[in-house]
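This document starts with one chain, in the form predicted on its own, laid out as structure tokens.
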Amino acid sequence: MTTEINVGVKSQIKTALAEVNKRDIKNVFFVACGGSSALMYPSKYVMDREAKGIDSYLYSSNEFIYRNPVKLGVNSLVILCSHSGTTPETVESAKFARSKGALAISLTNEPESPLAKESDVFLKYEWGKEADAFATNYSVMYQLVFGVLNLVENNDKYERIEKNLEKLQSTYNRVLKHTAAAAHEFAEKHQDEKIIYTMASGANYGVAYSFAICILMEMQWIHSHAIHAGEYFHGPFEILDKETPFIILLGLDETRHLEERALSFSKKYGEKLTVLDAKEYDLSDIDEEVKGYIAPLVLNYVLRQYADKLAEKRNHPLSLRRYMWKVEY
């Protein structure tokens, strides 16, 4: 079964890049909000150190219409997600985007949601605990991702990262064992704190965003921020104290040197840290070229243990809300 999932996958990306084939891209745009923004992270880093001529920027759904980039338009791809395919922004970007002229994509957990009915192509992942994770939003997103590098500039690591990705449920597996006991003693230790920042860099960065307003914001109703290394010693250093809560995320990627220096510092001042370091992760059958890229899957699937296990000890479900689907906004 998962042999026939991950050919459709293929498939699917295929598709998509056959549609990119036949324009001529020269700016890629990652459009999103919320928790599926997390996504466009990594994936932004990822053109950053890859693109030699390919120009690309993050916008978060609302804003990216607001703004009306002067760049978009036919020479453009507009890369969306939304799990539901409902989000209205996104939606709405989407057409906004195609309205332009600029080539629509859109990953989505729905293929029958708004958002794939009004992109040009959409690309459904899968989800949950029994989806592999060849199959799953990081993982579709990178395919794509690279997929247009290798189209458009005949960048090299289409296929590498394509194999990788395939090895990655059974880097999860070891991973989430190793970390099961570390996140069990995280829930007993914060299941009442008020507050816990996270901080992290380069392609980490999304999976601290994503963690601290989604899970401890929306599902948890914890006060949080995350924090970018590379701007904690530009004020958010002076929150530190030895009764504040911080998560720090440490990659595998060009910035790691940021994440360090602000752990170094933390340690100095601070007490209730918890540090997620992928270098103490058995990432073995991961090629060392790619495990910066891969660094940030690995961590977002650590995190999320350690959000079930924060729930299940606080008694606070991560699908309770106070106000999201249920009042006028």
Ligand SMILES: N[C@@H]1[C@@H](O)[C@H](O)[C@@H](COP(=O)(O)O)O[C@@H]1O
The other form holds:
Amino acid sequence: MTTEINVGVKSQIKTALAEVNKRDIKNVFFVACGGSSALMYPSKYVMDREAKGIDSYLYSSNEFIYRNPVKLGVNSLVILCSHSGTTPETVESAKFARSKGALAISLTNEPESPLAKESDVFLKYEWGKEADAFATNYSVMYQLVFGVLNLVENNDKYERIEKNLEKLQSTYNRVLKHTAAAAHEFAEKHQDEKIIYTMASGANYGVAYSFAICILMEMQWIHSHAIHAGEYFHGPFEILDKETPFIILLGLDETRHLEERALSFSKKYGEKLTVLDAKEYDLSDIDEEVKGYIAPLVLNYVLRQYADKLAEKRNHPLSLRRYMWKVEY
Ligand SMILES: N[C@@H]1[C@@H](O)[C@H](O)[C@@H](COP(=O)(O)O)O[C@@H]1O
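After the form predicted on its own, can we look at the form predicted together with this ligand?
Every component of the complex follows; first up is the chain already shown.
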């Protein structure tokens, strides 16, 4: 079944790339909201590191429409994502992109959704505990992005990334066993906290961002803010004391130095520090050359385990909302 689904994912990517091939793509816009936006941050990092000619931009959906970037046009690829496929501003963004002549490719879990219908091509990804990592959102996004880089610029990492993503689930399973005790301890220690900050840089910043806005604020009603490790010393570090909890992510990309610097300062003056360091995880299945790109996916998966444990300890299900999907906004 898994193999069948993975073959299906590859064929969807092929279809999407065939559409890309019909155009002369000069720029890529990543457009989504919330968690769906956060999962695009590593891809924006990939574009910055790998793309020699294609420009790339990342916008929250409504900002994309209202800002109306002057470069958006027939040479643009707009990559959208919405899990439900119903977030109105993301659906509008797809319409808007196409009205400008751009190619709109969306990722969603819902093939019958308005977003799927308003896009030139949609890619259905899998979701949930049973899904193989290869077919899930982060992986599908990478397959598309590396596929575009390969097609437009002859970037040679596409096949390697695809092979590494095929081994991702076994990496996840191994790492999760290693982090289970730490996740449990985190939940024990933080169940009564009123505020928890998150921090990261580079390819991992989106993971810190989504944990802050989606897990802590949206799903646990705990105050939070995602601090960019490079910005830490330009304001946020003044909040550090022995009482304030921070989650600090350390990835394997070129910006790791920023995260290490933030951590070493935090260790000096803070105490409630939870460190997730990808260097401590068994990523032996992953090629050295792409480890920096894969690290945020692994960190995100590990943090989901932290979220599950925290929700359980606090007796506050991750599905609980006050306003989202309930009132008008
Ligand atoms: N955590 C996310 C939110 O941040 C997002 O606003 C919402 C709608 O998103 P989507 O457009 O992916 O369906 O879903 C999730 O709950």
